[in-house]
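One chain comes next, on its own, written as structure tokens: the form predicted on its own.
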Amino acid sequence: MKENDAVGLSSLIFNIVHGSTVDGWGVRTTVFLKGCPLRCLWCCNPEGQKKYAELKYTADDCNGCGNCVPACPKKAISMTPGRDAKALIDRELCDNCMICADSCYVGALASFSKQYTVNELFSEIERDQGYFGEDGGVTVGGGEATLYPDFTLALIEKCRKAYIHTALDTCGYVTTETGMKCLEEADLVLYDVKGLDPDTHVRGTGVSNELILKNLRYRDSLGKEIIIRLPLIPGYTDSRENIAREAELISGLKSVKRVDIIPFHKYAEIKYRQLGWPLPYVFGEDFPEAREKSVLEVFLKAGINAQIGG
């Protein structure tokens, strides 16, 4: 892609991370595309899912003003009674244009997104170019950055020509031809296995993991590196049958540099009430500590090198 056939090029991102060391090798600018086309029970970025703006609430930081209530053009805020009185967001009417938002001067309100374009964003990791040091160097995330191939593609060949690494982080499920380059051109891919029955992966992310492996065998051909994460869900992705099975796999793979265990956790529970959302079921107890040892000790006895956490 010519630099000029990027001019233009946008998308929503939700959060951009500074100096990140748990997403591939060294210091790193982590950049959070918002839309995917999975829908993982144990979202931990419930607001990457889909891929329009989309309101954030935090009721802990309301202090019950009422701005936002006249400002609303669909009349979907109201008050709670009483002294400590809070917003309410109807989120059957609410469409998400972000008018209360600048009504909000203590910012309970808030959009969880912002356009960038390719030029914009990359000016956020150039300033940190200086941190990167020989390892690190920029991840581009999600959601899934291969639904906006165009965008990511140019980002990426950009970061190239600056001397930047690149990292693609993604859940493999990759359809388009543009979205193979990305997969193709990364330096290092952080590639998402969950769990390897086809069943089980359909009830948990609500799509077949057969592109997903397909995907992972033509990054693997390729000979350039991979970081496997493998999220431990209970239920969908922990059984000792699906783990011997993962290791298995991965046995079998010579691209991949390191197994990353990635323990259920509820850090994303704040996320879920922010956008108005039902927690999902899976939200649990955390992982035990013990099952977590147990299943790192499978993948060590198979000679692959593995860590808990990214």
The other form holds:
Amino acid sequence: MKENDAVGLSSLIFNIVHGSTVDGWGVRTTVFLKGCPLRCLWCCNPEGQKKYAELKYTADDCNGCGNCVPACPKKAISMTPGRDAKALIDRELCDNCMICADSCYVGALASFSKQYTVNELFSEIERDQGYFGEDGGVTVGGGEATLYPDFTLALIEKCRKAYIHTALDTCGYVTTETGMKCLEEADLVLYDVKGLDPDTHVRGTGVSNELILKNLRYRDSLGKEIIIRLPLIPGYTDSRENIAREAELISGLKSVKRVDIIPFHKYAEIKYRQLGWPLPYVFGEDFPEAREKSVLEVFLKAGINAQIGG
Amino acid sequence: MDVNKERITRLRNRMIVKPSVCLERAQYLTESYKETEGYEYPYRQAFALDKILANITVRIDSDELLVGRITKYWRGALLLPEINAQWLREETDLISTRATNTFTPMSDDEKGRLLEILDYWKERELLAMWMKKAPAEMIEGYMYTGLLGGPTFASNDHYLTHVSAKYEKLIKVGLLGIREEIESEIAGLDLTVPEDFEKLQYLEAMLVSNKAAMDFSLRYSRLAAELALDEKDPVRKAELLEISRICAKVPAKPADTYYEALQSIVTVWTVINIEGQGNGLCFGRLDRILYPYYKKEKDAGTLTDEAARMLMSMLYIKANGIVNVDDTPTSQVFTGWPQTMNVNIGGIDKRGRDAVNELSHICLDADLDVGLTQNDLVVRVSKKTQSSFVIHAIEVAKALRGKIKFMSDETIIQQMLHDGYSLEDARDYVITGCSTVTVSGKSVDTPGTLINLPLCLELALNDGVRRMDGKQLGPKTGDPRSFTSYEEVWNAYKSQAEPVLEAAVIFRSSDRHMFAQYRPIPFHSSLFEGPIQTGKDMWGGGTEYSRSSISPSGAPNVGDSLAAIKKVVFEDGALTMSELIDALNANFEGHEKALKLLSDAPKYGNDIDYADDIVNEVLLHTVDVVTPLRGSGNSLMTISPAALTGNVPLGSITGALPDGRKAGLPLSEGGVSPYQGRNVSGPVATYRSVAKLDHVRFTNGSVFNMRFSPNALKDMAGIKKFEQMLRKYLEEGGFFVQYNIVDTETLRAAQKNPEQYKDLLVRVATYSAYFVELGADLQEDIITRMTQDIN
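I would like to compare: after the form predicted on its own, may I see the structure of the form predicted in complex with its partner chain?
Then the entire complex follows, led off by the chain already shown.
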């Protein structure tokens, strides 16, 4: 990828956090790219799944003015009857054109994302450089950053040239050559492992874990740093057997510097509502704290550097 | 000495009490003033101090090792009728029934005595004298219009303060040493020289007050001895005898031990308060000035760290014994009595070396046992400061839910050099009050009134008329609907702000002059370099360095508003000036589209140069107007962007603003803090926006408050990242930061007012969302978890 070509590349970004302390080493600027090949039932950033712009509707903010109804070219919006009328969106009809967002003056209707070129995104990152210290830098995540392989690779290379430490936060389901290059080039990879049983993996994420584990071994073979992220999802990844197997797998890897155990949490509920999606049934359950600790113990006993949380 | 933490707990718990107004000082002062008719003011003030100190209640309570009372109450307020207390005629009962800064009710007897005192001072108080002197149009135009607020003369119920006496010299030479200096100055006078003759009057007054302070300490010495006679507990008896011995020795003579040095400081600080009480009577760099005493005793084995810490805690508790009694409008600017009795620690020394020592750490730990509101800890951070100290300070800040002020040595030393301080003095700066920069015993730097900049913008967008009541408050700067360029808006704003800034300077200078002239403070002045040599009061040009300042408030609102006008009206053409004015007139009701466009414009606090640069220009404009002016007492005029809690009352009389803030809502808090809830891009972006301002030219300091979740500080890795960001902010141009470590109370407030708390970020590994968006159930969940995290 030539420097100039990067100018034209762009991607949908659904969030940028300047000064993150939970996405890898040190103080980081984390960018979230929109779009993901997985469909995890417990997904905590559902607005990051689809590769296109999506309408965010926060019903609590709707003042019932009705401006959006005539604005929608697809006639996808109606108002609920009664005094406390709220906009009602027919997601079947909605094509996420965002015209309604311009007519909503209270911010109840908005887009979940914004388009950035590589250069625009880089300039957002570069200005934070002084705060990165010795070990911080940029974390490119999502969604799944390697779903935009050219964009992500260009961003990583641009950061590298500016002496910014790069981390790639990935689900590991990388199918393209350039995507693999991203996996190779990043100084640090935050690598999700969502269970080792193939069938359960398919049920939970929609894809097989074969490629994911293959790519993990490949990255490991490069001798470049990895932080493994293990979501603890009741009924999917939290069985004793799975945990034991994961510990065994990680013990056999040479580049894993830390394991972050991420217990299931429900904070994404609001986003499902804003997307107009039903809540996945896993959202009914809370992960017991005692179990978190016993899982952590398994890894610590195996001599693996592990912690709860990012 | 019985060293244990329970006695600190008992002492600090006694401070958690509704304060009472003590009339003793006012009564003896009034009696003295009646006896000294015809004397010059330095004498009258000194004789009054003598009478007060000789007669007010002295009290030593159980567990106390450092003694000295400002009022007869454990936590009390002094009445200063010689300055401004006539408002109490109307508010005698209100001060005990109002919602904030509430006092215990006065008895009928007290009310009677109060009236007698007020009658005497009715035409004699400083405010009444000033009102006769100040041009009527100035009072009418600014005092009650909301353009100026907070500590203008009208509501300045106390003396000029925000200074730090030379305690280092006090403990070295004692009040007797200072007395010798005064006497030798007198001996050298040639009374045939008119200036020397005038000087004599002031120096004689210093001698009277100097003796009065020493006699006051002897009263404590006698009291302790008497109490020892009846004390059954042998440990306490020994303590009381030790108190008696120490109070007979210091502050008159030099201190030899750490304990003596602390008592000497407490006694003199007490007298300074009684002579001329006010906010921000700073203790100075205690870790540095007490270190030789601490070290000597540590090496000799006569002092343990635990004892040193306990005594320091006792000083902190003492600092909570005094509160201001203000009229109700002023009390709303000082909600919760921020007396800001600062102890400064850390930083570099006069020779540029890292000044942190063991005592710096003890000063931090001592507040863990106290954690009250009126003693403040100022932590100076330089590039040379070790992480071990900064991290310790962060841990204490976390435990105390914020509280600590973190200061940038790099920025402040530049500021001081910019204002002409010597390098040594610049390096030796201390912070008094909220954020005032000064040098102990060498410089006097007093802040002034708050200036309502957003109201100035409102006037610019309404031809000088205030929206809420249609009053013409400012010059006619033209029909805003006819403005065709951003420059016209900016020029109209400047034309509205300039007379207000100048009025603020006149208010500050004219009252400061009157303090020096009619309410001199010879005792406090004797603890500064200069007043003895010049025979001038510390507020009358007696010191080498002197600054006065005024405080622009709400600059972030003005900057955000101007940025919105520039972008939406003049660049995007999405709104006309007429539409904007209509929207403001209607407080955005029925103008939701305009509100949305304006709200979506770039906002200060997100590292967007577009908005940040305009906020900077708004503040630099105040610098350009104010700094060429000269203040009273030959002081430099400077600015200090701050709002205290005045952002609430000033906001209540300010209409809708083009930044999307609706009429009556609070203005931006702090002085340079991004408007509540608008900094939504993460802590680094917020730090960068604030550090981008030209702090070197805001030489009287500024206030930046930032919210942080305790979750970010849950382990050492988190604390180190926090430290890294804090230090980078301080090194790249930041001046000050104080944290509000978010607690459940904050989250409850966020549930009630989500608009003001949009910046509260919830982060769990890859997940991110804003607290206010989560919905009630999840918010509850987070509040529950947070309670668990803290407890």
